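As structure tokens, one chain now follows by itself in the form predicted on its own.
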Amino acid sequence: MKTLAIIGQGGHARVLADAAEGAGWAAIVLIGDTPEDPAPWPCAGSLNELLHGVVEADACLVGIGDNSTRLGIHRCLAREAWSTPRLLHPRAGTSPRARLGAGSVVLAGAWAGVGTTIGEAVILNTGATVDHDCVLGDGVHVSPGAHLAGGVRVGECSWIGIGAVVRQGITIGRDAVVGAGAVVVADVPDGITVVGNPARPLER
């Protein structure tokens, strides 16, 4: 019986666990710092005392919600040579036309469309969709009902706010965020956070 390790033991976690269980893992534990069981999966230990062999797995994600963290953690993984498996909810889709990278998760309702290559550590989060050929970086975190149009490429660890909606053919770049119900409509730079509609950058 193969074991999946899942890094976290917050909400994001134990939504990874639920769509684990979905897809037909048949163990799975939680690995954090509180020894409180986040029922109903155990807490199996830390993540040194996994990266040190005291935890044993065949496979690790991580369940962590901050893109950094999450990134950071998948190529520590990476290095360590953990196997980091893609995640599909059984209620979720991708075209067989799309490119999931490793460590990614695809949630309930959610779709990735023909042509799109998706990054490592992504999540595609619950009702979320990405449509045809989008190039979406690592650590990207597209929220529940956000819509991507056709053609948008979005940078290394930006977030899509609940509800956004982008433009097709947009650019959004590294380390941005589009605040929640956002309608971007142009590019959005580097380490913009853009709110509204159309969205516009959030004045400082």
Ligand SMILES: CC(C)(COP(=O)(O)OP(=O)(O)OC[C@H]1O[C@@H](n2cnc3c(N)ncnc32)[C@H](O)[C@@H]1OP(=O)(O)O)[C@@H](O)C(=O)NCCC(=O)NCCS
Given for the second form:
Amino acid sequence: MKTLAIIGQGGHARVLADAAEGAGWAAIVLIGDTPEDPAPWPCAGSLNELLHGVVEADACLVGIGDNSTRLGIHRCLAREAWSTPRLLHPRAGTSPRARLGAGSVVLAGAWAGVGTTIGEAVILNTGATVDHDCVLGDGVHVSPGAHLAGGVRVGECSWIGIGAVVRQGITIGRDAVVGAGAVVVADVPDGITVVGNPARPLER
Ligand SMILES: CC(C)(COP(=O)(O)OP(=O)(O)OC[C@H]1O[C@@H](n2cnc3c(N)ncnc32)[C@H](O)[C@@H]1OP(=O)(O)O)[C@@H](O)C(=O)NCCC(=O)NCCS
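Please move on to the form predicted in complex with the named molecule, as the form predicted on its own is already shown.
Everything in the complex follows now, all chains and molecules, and the chain you saw is the first one.
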């Protein structure tokens, strides 16, 4: 029986464990520094212990919501030649002509359309849709119920908030944030947070 180690002990890690169970992984352990078990999955040890072979597993997924942390750990695992599988919830789907990078997850009710390219350590969260010919960089998170129309490009580590909508052909830079419920009708530069309908940069 193969063991999947999910790095993290918070809500996202538990969502991944739940999806992995549905996808057929029989043995799942969580990896973190908190000794208490976030039931029903046991905590097998720390990331350090995993990397030094004290904790054994056949494959690893990073279950951490923060985009740059997730991508950083994912890249570290890849450098160490860990298997970092793609995870598709049994009620999620991708077109056979969509590409999904290593360590990326498609959660319940989510969909990636024809011609779409999704990078590594990406989250397509519950009920999110990414339509045809989109390009998502490594470490992107498309939150629950967010929708990207065709041909949208999203740069590395950007976060599309819950329920946001992005019009076709838009480019969102890297490390950008689209606030919950925003309607994006213009390109978003690198590192900028936009909110509202139509989405505008958040004044600080
Ligand atoms: C956009 C966002 C990142 C801003 O967070 P923040 O920097 O902590 O901002 P604050 O909560 O301090 O709000 C700053 C201002 O922006 C407004 N604002 C925040 N988020 C907004 C949103 N989504 N839409 C419209 N206005 C918003 C606030 O009302 C506040 O306005 P004020 O200054 O007039 O009072 C955050 O609100 C958000 O939408 N996050 C996405 C959450 C999400 O998708 N969760 C899913 C996880 S799976």
